[in-house]
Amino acid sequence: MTAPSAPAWTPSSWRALAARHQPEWPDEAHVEAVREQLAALPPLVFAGEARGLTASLAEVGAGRAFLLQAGDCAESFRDFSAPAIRERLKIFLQMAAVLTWGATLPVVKVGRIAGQFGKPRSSPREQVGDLDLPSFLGHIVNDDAPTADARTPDPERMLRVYHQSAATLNLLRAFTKGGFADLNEVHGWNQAFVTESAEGRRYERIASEIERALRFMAACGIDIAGRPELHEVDLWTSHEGLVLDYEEGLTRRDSLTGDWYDCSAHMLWIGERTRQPDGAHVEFFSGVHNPIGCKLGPGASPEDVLELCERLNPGRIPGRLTLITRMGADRVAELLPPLLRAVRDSDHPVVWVCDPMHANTITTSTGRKTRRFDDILAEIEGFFSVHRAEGTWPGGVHLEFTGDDVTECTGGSEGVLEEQLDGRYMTLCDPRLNARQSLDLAFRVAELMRG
């Protein structure tokens, strides 16, 4: 007797499985109507672009490039403007320039942008003053205002996310392909409030060296003007694929290959809370052909990780699967080695990335969530040290940052103190590195990359 074949994957296959951290929509018919509207809209990204990112991530996995994946904790319907996007892009380009110049390796640039509107929460309800309310789940689901009406999930928000993401992508493409990302503009990426800091001055020295290198190349007869790689960059988009109704609505079959792609972003990742191998999120992302990431927290075992590798990349395609570890500064040296050995010995091709933010969040005596810069750096240092000991490649970092002058994470060379947090604490959800701290971290990571 032959075993029955597994049912063919479809964008709605996930509905037959347990789906964690999904909104409790008040009206399922309304959700279905929104999904149909999303399905009729143009894709935000194209299958060929996603394949291009897979090829770039394959270079990272082979140790020939480094991944910088970074952006806001949660995008907002309110904080949406060309200047805000430009300032985030500036710090991203600065960090990438520092890493490329300092480590002499190509840097694959993936933003947490144009789709990062959903956030899982540890509890379905939260206390806001004297009010017990449904938790804020990101602007794709509900609003952060502390009222019962604002916290009611509204599927129409998925359409607003689509249109804001489309506008963001349009502006990013204009900036990255239209001259803003030109290496001749490297000084212009510095921000006024960063320039006078120690990190800003150090960056200006690198910018001057880059300009001098470009003049040297031109003097040697190299056609600088004719080299597009010096005048534009590839910036890929990514977000956590949390709200599956939205992801299903934007999944398309590629006309060239016949394969399914989630066209809401170039890369999607599965969170630590939703990575169950028999769960809805793993089922959904096992069937799309985008590059996929998966967060791994302290509870991940070697067996868990190998099962995820088989579910998400059974064809062992280089660049397809990125494993993003978030172990905590004090546990990375203990917990990461068994995972590296298991994957290495199984010959699964993966990109290993460090998320030093999420396992290093603390709450102050005043109730503020924050992260210490020294803890963030310590986890990255531990990540690099373990990889060197195991003979594997520390492929990248995954960070939450903003281009604004916020006070949300303590420490860094400018020394943000705990009592200063309330000064400019602006995040919708988790604390982010400010521009100075982000640049400081980029210099430290470049030094680690050089060994």
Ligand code: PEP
Given for the second form:
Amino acid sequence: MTAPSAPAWTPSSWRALAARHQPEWPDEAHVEAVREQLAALPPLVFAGEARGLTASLAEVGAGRAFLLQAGDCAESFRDFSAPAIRERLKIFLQMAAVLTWGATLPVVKVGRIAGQFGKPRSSPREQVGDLDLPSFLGHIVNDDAPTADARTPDPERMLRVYHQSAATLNLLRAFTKGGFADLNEVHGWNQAFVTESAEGRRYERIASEIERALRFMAACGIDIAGRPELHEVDLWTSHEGLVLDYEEGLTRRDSLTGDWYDCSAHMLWIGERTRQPDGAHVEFFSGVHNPIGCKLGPGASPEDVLELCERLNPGRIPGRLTLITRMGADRVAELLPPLLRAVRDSDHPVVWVCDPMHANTITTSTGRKTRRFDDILAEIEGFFSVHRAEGTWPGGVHLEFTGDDVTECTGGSEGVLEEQLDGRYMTLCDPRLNARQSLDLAFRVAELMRG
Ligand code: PEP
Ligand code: CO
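With the form predicted alone in hand, show me what the form predicted in complex with this ligand looks like.
Once more the chain from above appears, this time first in line as the rest of the complex follows.
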């Protein structure tokens, strides 16, 4: 007897499977109406761009480039303005410049931006003071205000996410292609409050060296003005593909190839809580042709990882699959090697990336969620040393940061103390590196890459 073959993939075939962490929308007909509206709207990205990112990630997989994937933990409907987007872009460009200069390797730049609105939560309910409320699930689902009304899921929010993502992406495209990301502007990305710090001064020195290198090339007769790669950057978008009603609504068939693409972002990743090989998220993302990421936490076994490779990249296309490991500073040396060996021996082409944030979250005695800079750095160091020992390529880092001067993670060269966390603790969800801590970390990662 032959096993019954699996039903064919369609943008809605995930609906037959268990989908974890989906909102309990109060009215199914309303969700369906919103999904139809999303399906009729223009795509946010197009298939050719997603293929371009796959090709760049294939370079990372081959050890010829490095991935910087970074941005907010959760984007917000409130913190949405040109300055907020610009300040985030500045620090991103600074980190990329530090890494490119320090390691003399191309850096593939992927933002957690223009779509990062859904949050899986460990508990469906949350205690706020005396109130027992449904958890905040990201602005794509409900509002963070602590009232039962605010916490009720509203599908109209998916349309607002679409429009905010479109406006964000438009400004990012304008900044990155219209002169702001020009290497001649490398000094201008340093923000006032960063310039005064040790890492800000260190950055100024690199910026001056880059300027000097440009002048040197010009003196050698290279036509600097005529080289677009010196004046523009490719900044790709990504988010966790969590709320499948939204992702399905933005999935389109490419007219050129006939393949399906999730046109909500260039790259989507599957979270640690939704990566079951027989679950809805893996089913959905197995059928779209974007580059896909998958988080791997401490519970991931070599068998799980190989099954995910087979499900998500049966054609073994280089650049298609990025595995984002988040094991914790104290466990990475023990948990990562078996996964690296299993994937290496199976000859699956993957990009390995370190998320040093999500397994290093602690709660202070006053109930604040935080992360220590030294733990974040220690997980990245462990990631590099394990890859070096196994002969695999430590392909990149996945970070949560903000361009603002917040106090959410402790430590770093400016030494944010636990008692200072209340000062400017602004995040909607997880604690993020502030601009100075981010730059500091970029210098450390560049050193590791050179080492
Ligand atoms: C995240 O990246 O914000 C997240 C929730 O991560 P993870 O799925 O790894 O817990
Ligand atoms: Co997070």
